[in-house]
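What follows is a single chain, given as structure tokens, in the form predicted on its own.
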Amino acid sequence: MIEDLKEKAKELLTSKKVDVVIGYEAGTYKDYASPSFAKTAKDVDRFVWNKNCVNNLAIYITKAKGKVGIIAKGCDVKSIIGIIQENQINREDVVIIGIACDGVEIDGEKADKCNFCDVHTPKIYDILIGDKIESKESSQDKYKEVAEIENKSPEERWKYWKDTLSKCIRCYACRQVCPLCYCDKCFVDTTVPQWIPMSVNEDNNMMFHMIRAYHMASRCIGCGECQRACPMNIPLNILSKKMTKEVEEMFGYTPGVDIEAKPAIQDFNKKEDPDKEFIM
């Protein structure tokens, strides 16, 4: 599989179809793989593919110059679809080397996102590496953690999030690792006006995470990178899943599935029921 991957990547570079291929190489921490950027066929020799290729490489396509080739798992392709939908890159400017993937591991255990994966074979690709893997509906409830919080009383929910988010040190690792956080200047970095004070405290932390959660509504594909990057082990996926659940129930929209679809929060239909609840 890895040899086939390298061959296809080298072909793209030598034929000048792309200026760079984004993939994985052996990392320096434990057995994890790290992002790798090949601009020549020789660079491709560094590429690896294994269970430790966890990173969602889609974050780099909005930063790369020229035409980009990218090695992408099914979940990563969901992010690429979202980036294309939001006009951050043209479909013709990215060559997707899709990987048929049956799951990746974090600290030797299958990543949580893989327990609910419905895209073992990417939705879209230009080149597919590996045999197609049929996706099966998971017997596990992907919204179980959300339901546990929803079942608490309002006072209990407030205390839970107040205590949980008080651990945040505002390092913004969650923002930096998210493929859909591509803004040149984030709202938290704006000083005129200053939406959120820079100081770290419970109120400011709560404001940052609540606003970010709303920004990700109809956009988060559940890659889990924000939670994985958090040095304080804050369960950020619960917030993201809550917003995804609401959008699915209210608008019947699931992010990263249909490249031709218009994201729910970007769409407006005058014929919609004016009494229908709406996310602002």
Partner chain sequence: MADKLISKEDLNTLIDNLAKDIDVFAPVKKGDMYLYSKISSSKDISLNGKNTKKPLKEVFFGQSEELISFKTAKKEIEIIESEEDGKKRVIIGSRPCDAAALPILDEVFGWDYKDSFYLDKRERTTIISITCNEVEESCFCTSFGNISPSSKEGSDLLLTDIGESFYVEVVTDKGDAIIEGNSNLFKKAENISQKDKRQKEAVEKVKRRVELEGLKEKLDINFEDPIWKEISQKCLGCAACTYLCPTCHCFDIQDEMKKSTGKRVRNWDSCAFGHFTQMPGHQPRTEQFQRFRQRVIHKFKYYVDKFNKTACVGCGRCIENCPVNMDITKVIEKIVSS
Contents of the next structure:
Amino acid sequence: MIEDLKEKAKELLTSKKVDVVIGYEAGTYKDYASPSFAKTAKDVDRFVWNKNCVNNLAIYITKAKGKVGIIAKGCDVKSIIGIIQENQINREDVVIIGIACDGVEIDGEKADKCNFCDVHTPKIYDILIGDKIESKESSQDKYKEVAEIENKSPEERWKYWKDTLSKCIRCYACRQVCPLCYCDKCFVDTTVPQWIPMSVNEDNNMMFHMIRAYHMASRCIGCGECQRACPMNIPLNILSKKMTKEVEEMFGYTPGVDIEAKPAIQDFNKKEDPDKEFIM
Amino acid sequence: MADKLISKEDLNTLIDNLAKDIDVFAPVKKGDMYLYSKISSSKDISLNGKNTKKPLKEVFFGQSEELISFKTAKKEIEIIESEEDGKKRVIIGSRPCDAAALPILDEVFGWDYKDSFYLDKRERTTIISITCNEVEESCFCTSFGNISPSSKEGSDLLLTDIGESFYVEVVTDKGDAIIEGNSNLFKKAENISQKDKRQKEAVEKVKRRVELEGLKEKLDINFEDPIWKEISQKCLGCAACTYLCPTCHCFDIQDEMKKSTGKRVRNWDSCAFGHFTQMPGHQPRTEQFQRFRQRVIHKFKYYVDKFNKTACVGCGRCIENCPVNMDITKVIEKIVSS
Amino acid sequence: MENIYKPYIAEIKEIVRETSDTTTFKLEFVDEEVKKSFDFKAGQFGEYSVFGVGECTFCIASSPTRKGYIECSFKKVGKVTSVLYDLNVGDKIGFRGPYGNWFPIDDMKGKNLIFVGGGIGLAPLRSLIWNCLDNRDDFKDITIIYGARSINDLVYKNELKEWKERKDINFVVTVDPGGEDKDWKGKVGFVPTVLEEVSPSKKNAVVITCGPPIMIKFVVLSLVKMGFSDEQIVTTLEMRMKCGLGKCGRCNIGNVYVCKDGPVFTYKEIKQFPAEF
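Provide the structure of the form predicted together with the partner chain, given the form predicted on its own shown above.
The complete assembly is shown below, putting the previous chain first.
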């Protein structure tokens, strides 16, 4: 697979179809893989593909200049779909080197998202590396942790989130690593008006995470990068999954599937759907 | 100030005794990580754990620290000074790298204007470090001449686990005062060879190393070098590295108001963020590579020029916590060989 | 140990609306002791605060020779200045300072002084100008070249009139092309162009300049063209200062903290900095 991947990447660069190919190279800590940017065919020789290629490289396509080739797993392609739906890049400016993937690992353990993967073969791609892999219906409950929280009493739930989010140091790794968090100016950074004070405490942390979760509703595709990036090991996946579940139930919308679809949050029209409630 | 021994049991007694009267901070296991926390009993402490997630700086320079508070009534303003509680404090079980970061921070908080919040806490805190039993894959402290898993830089006492007891090396008068005040718990030092062996083993466990020779000379001249764009490319601009760094100390000052009372708070801030240097209508660092460059040059050149100290102790937290595997040792290697 | 972040309380005694978005406060310290003993040098700055909103940084715009009060001029641009702008006479604000270094006034004695200012950048120069005018005999020729985008953007309008009338100053005022009206008696043209027209001699002279970064850049180019040496050009830098005490790190540029080692630098010093301000 890796030879095929390298060959395709080199071809894109030498034919000048793209200015850069974003892929993975061997990391330098534990067995991590690291994002890698190839501008020449020679750079491509650094590329690797293995179980540790967990990073969602879609974060880099809104930052890159010129035409971009990107190595993308099925889940990463979901992010790319979201980015294109939201007009952050043009479909024709990105060459998706989709990769058939049967799961990645974080610190030797299967990544949470891989337990429920429905895109072993990416939904869209320009080039596919590897043989197509059928996605089977997962026997596990995707919303198990969400249900656990939902089953708590409001007081317990409040306490759970208060305690959990009190660990947050507001380094914003969750925001910075998220391919869909592309705002030039994040609500939490504005000073006029200042929505949330900079002080790190339970209330301010809670505000930040709640507003972020709402901003991600109908947009988060569940790549899990926020949770992986969080140095304080806050289970941010639960928050994102809760929002995804709500949107699914209320609007029948699943993000990252259909590039032509309008995300639920952009599609509300009271006149056409007088019976529908707004997202709140 | 002769070396001593203290049995593990007696160390627990010492901690319990100290915790009665003064504030004792130590690494405590919380969930899946270790954090420096105030403890009330020796039972809470973890001396053999992994490196703490957050560095020791937090105990002296809190992430959000009140500088003044105030009351406003019509046109009148009353300023209430934020008083320190003045309590003596002991830190027990700090890693030598974390302790070594304190003399580095002393420079910036103590030069010219004296930052009372930091310096006062420093003044009334005694630091009892421990030779690392385990080192992390990200540790590279031995790359710095004066720092190692058993270095004494910044510590008042250094403990080394030699089996039944801890070998106690006295570094400062402050450390000596702890022994003087609890002399019944300390015995005459013996088994120095065992201590030396343990310390040597610990040092040998540190595998990651970076050659700093020639780095400063490169940084003196490479501000405009295109290499900065290349090596910073994957940086996402979060503050995991800076907030968890034992020597990063940049902050912002903001007011917070509730009805007629308010407070002025300083909060950790980070050069990795775009807003850090944003002025109305002017932004000297528009791109991430400039912010990344600032972090590296500040640590390895500006701080050296200004205070004759490198603002890095090789604790490895930035390597461990970076979501994109930005590895400062590799960054340095690339700069040196450029 | 003293709390270095604790401000003095100052009362707003007078307000002058300079332009549509720029204002000048005359401030007196509430504490009589502070009022009596407060001293500073031209070029130094302070941290002004609205309690509950925050702190912001600008220079002291009055002359140290005028005792018992300080003045500051600022533009409504951010969170704090917007609130500050709407305060009234009698309101109280916080002040920390004076901070930073100052214009090398002792070295300027016996020299010809050339002030080149743009817009609100006249504020720090004004402190020094009055300081020099109050000790007029210590200095040789004084030239002031001041410009703004338009007539409405000129600050300290009453003082500009006074300077115009004084015989012991060569005062030139200009507005950018398009910024004049039919009654305008000053010059029309950008500050660097007017500077070259006026063409003051470099002999035994010091140039003190402050204004928007782009103006300073072109003023310096003109001065160099006119033969001024880098040491003869003095300016004051506005990095985003926060603490004023050389701690918080945001004004760090090269191995200096602008708030401590500056804000006043010669062009010779500035040339040593990395190109990042």
